[in-house]
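There is one chain below, alone, in structure tokens, taken in the form predicted alone.
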Amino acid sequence: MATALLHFHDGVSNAEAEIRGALEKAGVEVCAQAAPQNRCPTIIFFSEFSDGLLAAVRERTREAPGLVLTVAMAGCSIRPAESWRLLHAGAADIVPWDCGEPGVSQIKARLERWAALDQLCNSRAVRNTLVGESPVWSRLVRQIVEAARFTRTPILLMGESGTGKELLAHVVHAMGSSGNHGLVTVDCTTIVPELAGSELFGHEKGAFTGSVGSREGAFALAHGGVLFLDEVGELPPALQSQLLRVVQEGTYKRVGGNVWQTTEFRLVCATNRDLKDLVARGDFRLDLYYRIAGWVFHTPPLRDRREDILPLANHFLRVFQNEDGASELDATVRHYLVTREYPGNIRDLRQLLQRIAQRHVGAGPVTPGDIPEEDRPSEGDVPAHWETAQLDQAIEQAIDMGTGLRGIAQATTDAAIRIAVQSEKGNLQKAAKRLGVTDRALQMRKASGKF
């Protein structure tokens, strides 16, 4: 169902009745108040561009990233530079208001797409595979789920090692229309040039010494499903041209065969290298790059989504302790985890939690002694304060955007509460204890829809 919270900016409220009536007539349910926990989208109606409008967009996108639609009223002239500023502030789009059928149906269609994405992103296939609620991660997951579900275009995942590219490929497979067919993974770093043809194309009996029978290759096995080429930047030049033909025409021959085979699959590629740089150096075919880069997504390193470290740590702890009631992390361990560097990103964190889980015994919380000695920070590396350069940078950015002290303090408070509640799986009593406030304070904020 199409639902939305309406926000009328710059005195547009004089047209509120007309707007509400047109939307409700089209079947759009208007929310009574903001409901971030349900990711209720917001439509902001405005009559002129202003810094106040940008602030309103930023405020709503903090609660519902990617779910703000700005609508320019009749007679509002907005310049291209202002449109880009609205998008950079977090708006999903800027559309003109038309109370007639075309304009209202466009808004309704956008809201219905968002509702469908909400359902998909909250599905077990996504929630059980991808852990994290940070804005940068949530936006990425939402974009990939949309591309997987509503398109068949090849997807290219670029990012550092250990940032979850393979897990995202599994989600593409689960979300796509081919979810009932296979997911075939080929690690391009392990392809032996002499056997590469057989690995990808398959071979006929007697095609080479030792081929006592025919074999299906990755292209055949992926038919009707998803082919995931991991570290595609390592693919040898000779195979790049052969892959290009298969991607373009959907046909190939087995090694030693004369019959053209057909295949159709969703292609997902991943790499930790800069493919454009490889193209410039002549190490990767330009035509192949544009064939596999239908959608390009950059997976963020763990240092850019530190809000997700503790949820990920708790998830891994449950996995390694193999129980629902996994041990809690005490304050020192939580501080250690969120301030530690992870060169290997999520894979690095996962391995660390495996070592910690193997050392921990008993039903009590995980304590500093459970951290292996080689993983502990040296005395000189222990930070004296929790404030970090990242916090300074965030505040500097807020000031540059015109946010005042009150707004910065409010945003910091909201973020602290949101993170504490998320890390405690919605347990307000535990979150309040960690924040040093009363249960009642958090209950009142939740009742008012502030988290």
Ligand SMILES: Nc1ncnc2c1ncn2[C@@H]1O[C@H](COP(=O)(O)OP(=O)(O)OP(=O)(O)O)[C@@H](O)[C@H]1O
The other form holds:
Amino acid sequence: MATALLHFHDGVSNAEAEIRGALEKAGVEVCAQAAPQNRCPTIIFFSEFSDGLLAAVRERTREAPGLVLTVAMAGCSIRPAESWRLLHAGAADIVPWDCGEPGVSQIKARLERWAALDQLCNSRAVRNTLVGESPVWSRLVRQIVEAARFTRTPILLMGESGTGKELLAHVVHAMGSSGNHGLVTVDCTTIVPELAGSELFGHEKGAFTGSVGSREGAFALAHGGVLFLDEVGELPPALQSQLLRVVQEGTYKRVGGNVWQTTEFRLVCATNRDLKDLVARGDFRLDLYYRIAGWVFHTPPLRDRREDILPLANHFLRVFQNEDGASELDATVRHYLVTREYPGNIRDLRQLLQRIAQRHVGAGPVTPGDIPEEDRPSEGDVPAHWETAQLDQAIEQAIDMGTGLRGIAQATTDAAIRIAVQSEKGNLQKAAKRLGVTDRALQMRKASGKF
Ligand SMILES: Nc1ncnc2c1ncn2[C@@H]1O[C@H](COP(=O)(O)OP(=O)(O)OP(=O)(O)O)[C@@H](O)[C@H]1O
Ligand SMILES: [Mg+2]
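Can you switch from the form predicted alone and show the form predicted together with this ligand instead?
To see the whole picture, the full complex is given below, headed by that same chain.
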């Protein structure tokens, strides 16, 4: 269903009725006004590029990220640099207005694609599997779901260990059009070149000593479904060249066989190595790289999506405790979790929550004592995190009371100066030194009665 909010920028208002009419005639439902926090797609019509237009795109992007389409009216010429600025401000695209076909149908098709993607991203298959609402993660999931559902091109997932590559491969399978066909996983780290032939290609009866019967390999088993090559960067060179043909032409021979077999599968590869770097060093075939890298997606490390830590932690707690009786995390534990480092990314967090869940007893919240000693910050580490849970609580309270960022920053500065001056027993010079500011800055504040 194609639904959109229309926004007419400078000088376009005279064409409003005509635009509305053309869109409604094509079956686009025009919303009167976006409800607060409504992710309704927005179409912004404009007749010339301006800073005001950029501001309008940014504002709507905050409400509906990725769902803002800009439409240039006839006669509006927009320079390439301006187009990029619009995209950087959040516009999904810039299309020319044309009252008839194909302009209107292009807009409608875009809206329908967005609606379909919204539905897929909110489906149980995605929501129940992938936790995280951070912008960087949500954008990635949306792009992967789009590639999975609307294309058959090979997908390459690159990212640090434990960032969810395998989980995403399962989502690609669930979202794709493979129906009931399965997902066949080949772990390239455990592949032994001598046995790999049979593992991947299958073998004929009597192909080698001990092969009493024929056997299907991964390529045959993946037919009609998804072949997931995990840790593809570890694939031995000999197998890289053999793989090239299957991926390119979908044909292969079983070990000990002479007949060309055909197979057709969706290829998903994952690696925590920098494949481009392996190519540059001559350790990975360039032609294979381009064949498997139809779509390339980078899974972000957990440190780049810290806002997802607590939702993930709560999710894992529910997994490891009774679903209904999952405990809450108290303020110190929450603070500990969001400030801790996670070299093993989400796997690290998952295992930590498993240890915590195993230690926790009773019905109350998870408290700092539930964190195993091994995982606790050592005494020396604690002062490094001066942003304590109390500070978070105070800021939370300030925000609840309607204090803006400027007011919060001002209050924090005032408190820092007051505390430094007190601890230096009124010596402004020493206090200024400790705060890294000039004596004069503190003298002026004192003169204006700030403390
Ligand atoms: N967004 C997520 N929501 C819920 N669980 C997640 C998410 N991402 C990862 N996980 C969980 O974290 C663990 C690690 O994920 P996964 O095995 O997919 O990582 P990976 O990138 O394949 O790691 P490696 O490179 O070490 O193989 C798994 O238990 C997975 O279920
Ligand atoms: Mg993996």
